[in-house]
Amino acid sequence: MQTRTLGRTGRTVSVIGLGTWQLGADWGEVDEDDALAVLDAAFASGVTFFDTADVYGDGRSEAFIGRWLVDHPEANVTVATKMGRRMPQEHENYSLEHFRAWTDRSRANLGVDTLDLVQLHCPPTSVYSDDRVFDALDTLVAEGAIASYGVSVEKVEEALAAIARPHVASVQIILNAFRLKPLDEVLPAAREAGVGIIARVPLASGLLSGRYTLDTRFAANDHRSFNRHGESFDVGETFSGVDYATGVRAAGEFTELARAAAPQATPAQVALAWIAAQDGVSSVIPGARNPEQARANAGAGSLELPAGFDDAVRELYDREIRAQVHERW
């Protein structure tokens, strides 16, 4: 498994880490062994890095993985969360008496005293220009309760006003091979300035594992089935924003790419790779229901991709997907 470092933190994080929105929410249920056997198979796999968030199944993501460090007390892992969904949206919510509250909150369903990462979970635009948000992150840091902030973003020019902040240790943001848009401009500025850069929903939502059939049907409680047109939250979370039609349709030629290119991987393995060797990416954060999944995602941590690769995956998006994403994202 390569490291690289993340950003500010100046911690030394896996290239592969782990998204925890699974065990949590919003992909169907999984339960505590279950996601307690997930955390296991990451981290023997050489798995250093753990995302999660408050809202994940309402503290649930972040409850198992406290539950995990209890077991595991030697383990060098860093957990990331984020917080700024519990209440609705809105910009004067993003205060410091609320970020105690929340904070707080994940600090006990973790089981720590200080959180390694949190992250700003989407807030609106506005927030970004708001010195008195960041002023409350900083004192939050100087009071011990988290170690460093940054943000999880949706769009290009959130991620560029987040870099700009002297503190912002890292930049959470959409990057996948139906999401290019972030190599234009964000990571250059992101290795300039030295902030790390987490790329999440690297598979698209699972259309680039190829798995997928315009017959493939998702469990009711699953996002890929009621939030397809953005009906609970961003869509652009849903399928990178992609029409499902045409997601399946470029898939399936991503997935003839990936095959031609490692043989020896799976398009899924290949398509975390491809994120990986973006330069600046500081961890890939696939999500995983079972320990098989997570073995798998962590195999992508040593793979490299022959010369030629990128640019087949940069036609392909130009070709099919960048009309629908590249402008509104």
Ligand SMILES: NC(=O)c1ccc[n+]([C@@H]2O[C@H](COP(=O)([O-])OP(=O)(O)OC[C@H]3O[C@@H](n4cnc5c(N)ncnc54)[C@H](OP(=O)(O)O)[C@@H]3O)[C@@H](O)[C@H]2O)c1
Contents of the next structure:
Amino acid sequence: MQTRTLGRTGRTVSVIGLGTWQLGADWGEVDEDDALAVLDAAFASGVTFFDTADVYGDGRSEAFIGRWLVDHPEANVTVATKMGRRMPQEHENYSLEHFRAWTDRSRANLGVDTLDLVQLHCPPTSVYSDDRVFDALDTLVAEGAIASYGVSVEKVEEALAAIARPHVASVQIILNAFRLKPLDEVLPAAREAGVGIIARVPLASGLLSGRYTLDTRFAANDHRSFNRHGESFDVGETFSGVDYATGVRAAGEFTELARAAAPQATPAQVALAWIAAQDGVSSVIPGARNPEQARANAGAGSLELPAGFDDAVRELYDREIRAQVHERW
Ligand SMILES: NC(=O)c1ccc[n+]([C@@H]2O[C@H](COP(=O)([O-])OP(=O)(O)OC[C@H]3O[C@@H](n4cnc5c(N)ncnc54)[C@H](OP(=O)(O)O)[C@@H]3O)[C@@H](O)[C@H]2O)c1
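Coords for the form predicted together with this ligand, given the form predicted alone:
Then the entire complex follows, led off by the chain already shown.
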């Protein structure tokens, strides 16, 4: 497993991390045994970076990680959580008073005095230009409630605004074979500023595994059923904002490219290794619903791809995907 420095946190993390939204809610049922087994499998496979949020199952995901940390006191794992969605995402709610309450709750859930990294969870765009918000985050650092802060963003312009803030340690953004826009400006700006990049939704909600067909059915409590058109939150978080039929077709082509490039690997592993190979990416955080997925994903942390694969990914994106997503996010 390769390791990298996570931007201004200064912490060393595995290039393949673990997304733990699945251990909270919104992805069908993941029971307690599977949730803890996912954390075990990821760590045993070299993963040292977990991404969670206070709203994933209303703290369920954080609480599982907290339990796991109690059982693994020596594990040098960095845990990033998020805050800001326990109330309506209105600018005035991004206050020091709320930040204190939210981080206190996450500290209790995770069982730590100081949170390693807290990310604003896709705040409204106006928040990025409000000095008071970032002063409040600096106060949390000074008080010892958090070691570092970052921002999870929806749009490229928001990423650039966050990177321009002097104490933002990391930016989390959707980056995958169906979302290439961050490659143009965000990664170069982050490298220049020393800000870490956390690549989320790396499998386009599983599409890039190549397993889904037009007949695949997702559970009613899975956002791939209930948020296909952005009914509950930004549609870009579901299948990367690509309509399902287009996504399945393009994923079929991606699967062929991946099998030709690395016959020993699965398309999902190739999708993750391709992101990890982009200069400026600190960690890629695939979500896993079971230990087998967690182990397989970690395996992408040592996979090398042949020259030419990158061009093929860009050609597929330009032909099939760009028109649906490039200008929007
Ligand atoms: N706003 C935000 O800040 C935000 C938004 C979204 C996500 N995130 C973070 O980013 C993480 C990753 O994004 P995501 O979970 O939305 O999407 P993702 O990682 O692109 O997709 C996860 C899904 O891919 C499938 N999968 C995973 N590993 C696989 C493997 N080895 N082989 C085949 N299929 C595999 C599983 O689908 P099945 O369920 O069909 O098995 C899994 O549920 C989240 O867990 C969360 O921590 C943050």
